[in-house]
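What follows is one chain in structure tokens, specifically the form predicted alone.
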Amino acid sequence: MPVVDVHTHMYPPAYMKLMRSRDKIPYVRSFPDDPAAGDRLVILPAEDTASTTRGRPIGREYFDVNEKIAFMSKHGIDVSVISLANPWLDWLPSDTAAETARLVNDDVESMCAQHEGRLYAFGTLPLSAPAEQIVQEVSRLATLDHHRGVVMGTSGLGSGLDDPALDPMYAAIDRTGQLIFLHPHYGLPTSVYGERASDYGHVLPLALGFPLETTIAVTRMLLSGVWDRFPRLQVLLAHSGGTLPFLAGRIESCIAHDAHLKKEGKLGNRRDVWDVLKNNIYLDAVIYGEAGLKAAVDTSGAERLMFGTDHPFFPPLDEGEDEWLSVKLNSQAVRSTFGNNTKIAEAIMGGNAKQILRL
């Protein structure tokens, strides 16, 4: 059974060219007076003003497809389903978003074609464009040989994924049988981490902010009835669904006991959290340990889990080290969780993705 990585990012050349041409967030920043600093990726306001981190280092593994293939070969990954990393195209002006999305998606499609059988992709949508242009790109992506769905963040058109204005997009994705890969970007307000949060690098926003952002976004989708209106809509959640597997029971209980929802008549004829999790939600296995993986299995079922690496983020920190600990931890968690049940382990490592994404 092949090993398939469904959570792996790239900034293709067309996107990098655009980022290098900018001088405000998001952009790629260089430091002529400090060549050792290298290029830095700046995608959040806090990164733009930080005096120490000055964004995050960005090497060729972020945008060179040959580096992606080399990483795959080094770590025994047969197939990767690549996606543009955050912040995608959410920040573009409305009048240029659709054209840029086509350019970026075609760039990624070309990469996949050059490495036939090894690369597939989730496309990127022009979410700042008019609704009809978003729908057009959804439909076009369905005709491309190597695309299998779309990647998107939690802001939607700017008002969250529970915004009714997104219904035409959801309908088009549902109609074309594509998958949404939902990935966080904005995290939580920095104030929630306390006054000394910067003493701890990126740990608090990445370990806590990202998972909670995902959980909040999906809960709002549930509360607004997205899956009641589109019962076949399939969504893959990054980082094993954030905290959703652990909090699903509490979310369902709070919904069932909410007097406001009862008064509004929203408690009848609704699909509960567990129904959606087992029929509409896929989870990646980017959770780095047995406890989280077991919760993901209990929540959505082993047949709905798919291996991922989050490459090229979380690189080795020691000079000369070429094995990525993030890959090792995720693959070890799968194998140790299921022990001698190689059938389930192989399904999560690649078999499920092969079937679900028609690879």
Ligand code: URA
Contents of the next structure:
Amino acid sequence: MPVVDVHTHMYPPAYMKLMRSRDKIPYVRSFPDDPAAGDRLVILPAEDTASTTRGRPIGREYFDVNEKIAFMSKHGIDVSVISLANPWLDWLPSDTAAETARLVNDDVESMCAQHEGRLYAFGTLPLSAPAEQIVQEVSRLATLDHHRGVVMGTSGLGSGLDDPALDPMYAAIDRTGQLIFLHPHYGLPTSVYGERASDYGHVLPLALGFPLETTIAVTRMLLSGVWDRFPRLQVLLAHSGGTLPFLAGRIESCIAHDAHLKKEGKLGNRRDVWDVLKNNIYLDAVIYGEAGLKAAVDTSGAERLMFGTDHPFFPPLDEGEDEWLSVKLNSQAVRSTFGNNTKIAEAIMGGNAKQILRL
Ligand code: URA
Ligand code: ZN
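The form predicted together with ligand URA, contrasted with the form predicted alone above:
Below, the chain from earlier opens the complete complex, with every other chain and molecule after it.
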């Protein structure tokens, strides 16, 4: 059974060029007062503390496809489904978004074609463009040989994924049999991290802001009835669903006890979170531990869980560490939770992705 990585990013050359041309977040640049730090990737809204203003280092592993292939070979990964990393095209002006999306998606498609059988992709949508241009790109992506869906953040058209104006996009994704890979970027308001946030580097926004952002976005989709209107729509959630599998019972209970929803007649004919988790949600296995994997399998089923690495984020901090700790933690967690070489472990490591994504 192949090992497949469904959560692995790149900034293709067309995107890097844009990032290098900017001086507002998101951007890539070096700092003359610290030449040893090299190029830095500054993308997160939370990168406003003393320890985070200069973002994180960025090297060839972010944009050179040969580095991706070398990383895969080193870690025994047969196939990767690459996606543009955050913040995608969310920040582009409306009039250039559609053309940029085509450029970036074509860049990625040609990388996949150069490495036939090893690379597939989730494409990027021009979410700041008019609705018909978004739908056009969804339809175009469905015709590209190596694309299997779209990656997106939680902002939608600017007001979240519970926005009814997204219905044409959801309909097009559903109609073309693609899936949404939903990935966080915006985190939580930086005020929640407190006065000493700068003592803690990127830990709070990445470990907690990201998963809570995903959890809130999906819960809003559920509450707004996205899956009642599009009962077949499939969404792959980053980081094993944030905290959704753990909180599903509480979410359901809060819905069932909400007087406002009852008064509005919204409690009658609705699909509950358990039903959606089992039939519409795929989860990646990027959770680095047994407890998270068990919650994921309990709520969505082992056949809906797929291995990922989040490469090239979370690189080793020390020179000469060949095997990435972030990869090892995830693959070991799968094996220690489900057994070495068991059918279920093999399915999560690649079999599920092969079937679900038609690889
Ligand atoms: N940090 C990011 O900004 N994105 C990821 O995907 C992972 C870590
Ligand atoms: Zn990621």
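Everything numeric in this text was worked out from a predicted model, so none of it was measured. Positions refer to the first chain, counted from 1. The term rigid core refers to the most C-alpha atoms you can superpose between the two forms while keeping them within 1.5 Å.
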Cα displacement of residue 31 between the two forms reaching 2 Å, rigid core superposed: yes
